[in-house]
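Taking the form predicted in complex with the ligand, here's one chain by itself in structure tokens.
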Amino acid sequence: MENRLKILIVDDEANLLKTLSDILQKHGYEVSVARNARVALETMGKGAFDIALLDVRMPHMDGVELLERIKEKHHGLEVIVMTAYGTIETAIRSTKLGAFAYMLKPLDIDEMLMNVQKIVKLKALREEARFLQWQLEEKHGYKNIIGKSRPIRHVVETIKKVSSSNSTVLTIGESGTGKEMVADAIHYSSRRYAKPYVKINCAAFPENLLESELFGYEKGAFTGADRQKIGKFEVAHGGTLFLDEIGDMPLAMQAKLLRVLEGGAFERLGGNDLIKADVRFIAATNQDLEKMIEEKCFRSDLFYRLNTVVINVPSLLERKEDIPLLIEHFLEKFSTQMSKKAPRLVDETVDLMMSYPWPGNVRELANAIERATIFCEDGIIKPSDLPPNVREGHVGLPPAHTSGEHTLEALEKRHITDTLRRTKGNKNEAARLLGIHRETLYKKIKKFNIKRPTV
């Protein structure tokens, strides 16, 4: 059998070696023996063991010293120390050095077998945890962030550096650039990967609801609070809280959030107990927070608290060389989902996709590929399979003579208005075409005061 656990027994007593190895073998373990520490180290150098049973008193090098040597070199090898001359000191030292158990001689064989069983379970759990982490990383880790351009490589490098720390991270970038993906990658590459990962979209709640979502409340805190509710801060304890669209957090909430960021403690609404939560924060925004500070819509103290580490996620326009890779990635992804053979793009389609400015960034590109994969015929994506705006290179740019409308905001308003007109006022469809969330579109419609388009 290949998967049998390998045990090494080290003892200078021949009788004990014999008895113990017979018993362990009978229980299905693969056993090797060594009469002293030198032979033990040699044997361990030749093959990997799972468990070592060490006697303490042996000539030349005692078991505790051997334990120390083992722990330096052989990670994952669990050690049980056994001695006939038990002292508190050796027991403490062995435990400190990382022994799994400390047993007195004469050995209680049942206890020994139980300890070995416990190690077997521990190893299985560790393996499972490793597999889980591997799976999570595979799905959400930074390896999924496609791109070889300089700015995206810089993003990935920063993720690798910050994920091992607990520092607050602010990700900034246009809509659809992959800010949430960055946050996911940080969480799943961090030590907190198996702990809760909680996300909240600050734009999706009116002020008072956002507060109770984050802090939770006690029964009776307000009319309708008929039971206690645990807030996101508490749920995220030990893990990571992703505050999406932080630029949309109302000012009063910003002050409360700052308090939590600084002290790590808060109260539930209507409660008096100070609750401590160990949470790592990642925030994201597509807004210009510094401009918002000037306009007094964002607190500067919160901004400085959040921007310890800033990750600027580049727009697709800044990394056009990644477009072919992304096309390939999404072709593969969607065709697999649809159980189709991945279609091919004719050169003209690629040219159009390379020259289109992708205001909705990767999300817009992904949508275009998904749509083309559905509509294309004979496994070939022609320009006519692309969404009309991509096909026409049309992003609502105002004609040159309407000068005075060249600010980014004016262009954005114009593009949204055009898209709404094209979708005959259908906001869901417009949001999809624009590659932004529906809530974001609603906010922009309000902000720019866009009236129902006259079709």
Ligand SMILES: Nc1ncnc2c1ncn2[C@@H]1O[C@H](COP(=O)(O)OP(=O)(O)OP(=O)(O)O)[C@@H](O)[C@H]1O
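Residue numbers count along the first chain shown, from 1. Whichever C-alpha set is largest while still superposing within 1.5 Å between the two forms counts as the rigid core. Since the structure is predicted, the reported quantities are computational estimates derived from the model, not experimental observations. What changes on going to the form predicted alone:
Once the rigid core is overlaid between the two forms, Leu261 does not reach a Cα shift of 2 Å, moving by less than that. In the core-superposed comparison between the two forms, the C-alpha atom of Glu72 has shifted by at least 2 angstroms. When two forms of a protein are overlaid on their rigid core, residues whose CA moves 2 Å or more are considered shifted, and Ala84 is one of them between the two forms.
Swap state to the form predicted alone from the form predicted in complex with the ligand:
Shown next is a single chain and nothing more.
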């Protein structure tokens, strides 16, 4: 990159132009010269330059005015200002306009070459940062949200619009629909992509531990606090904090979160200092928060503060036309991970997968494809390679006999019970299959009074 760096020298002194040009060319740079600002602008209009060395005192248009014109039209061009008549006012104005360096004549050639080298390194770092951003967007951006259906296209368009802002986002959808992937895409498509991205599952911690996780604590704040701990709010400063399963956050913690959202500041447990937090918040839930507000389980003021932008992530049942694309994506993903050729599906297998309701959504589909990729033979996925419930075409729930058993809560209870039966009571495995956190499963078992199922 260094040898191809293009430099434009703008000065009305012919001798200086030749001297600087010879020195820079000797160091491997491609050099062009201009005797005044008009010629310089014409030259820049014909080709891109990396660096411009500008004299301040020139006829018709001085170097500072030329600097201003350059910064308006040539954003990637770094400028070094040179002058024999240095003033504090000129130096300040040049710096405010974006000059990389301000040098006095007669020039110190070593200093000039050092400034050029600094620009070379700066451009290399910027190029690396752009490449890293591209990698992050490729891996975590909205391009990884697979599908062409109208509901998923709407989600992607919303992500594109909201990413450039700092607005709080609430993602709503069933377990396994990809709410966390939406949060990832928002962060890695935003200006905060290179800043911390911190995730916390609100259902994974008891209330007292959740508070210390979010706010941190001072030494001696409580028994066992033998050192200061930095909380997630501080860790996420400048970046994004993703609050998953926000509906499981205790009411007392909801009030404290609301204060941070409104004031952008907090105190560590046991501390008195107010700590500022520049954090973009994204929250997710699979619960009906408005119903929870009616039941006094969720604060209405927090809800209205969170739902500045709401993204409803559709269930797989709402976007069935995306299933073939998702199957292709997961086949490629898992076969690559297993270092094997991607298998193909026979028509009967495709028909089964298209007719199955996928209560666990995309996560359940991914698990089914991963399992089939492991167990299939001769590179062909047959119906027998699919999980039993997919083969049988239902979610394994016993038939409902009354209208009351068709309610969402009744179906959820029966689905959890069936999953626990299939995993022989293994709650960790059941939580994985259901696409929820273990602590969330424990709460639902308690809520629905589910007894240990007979295997």
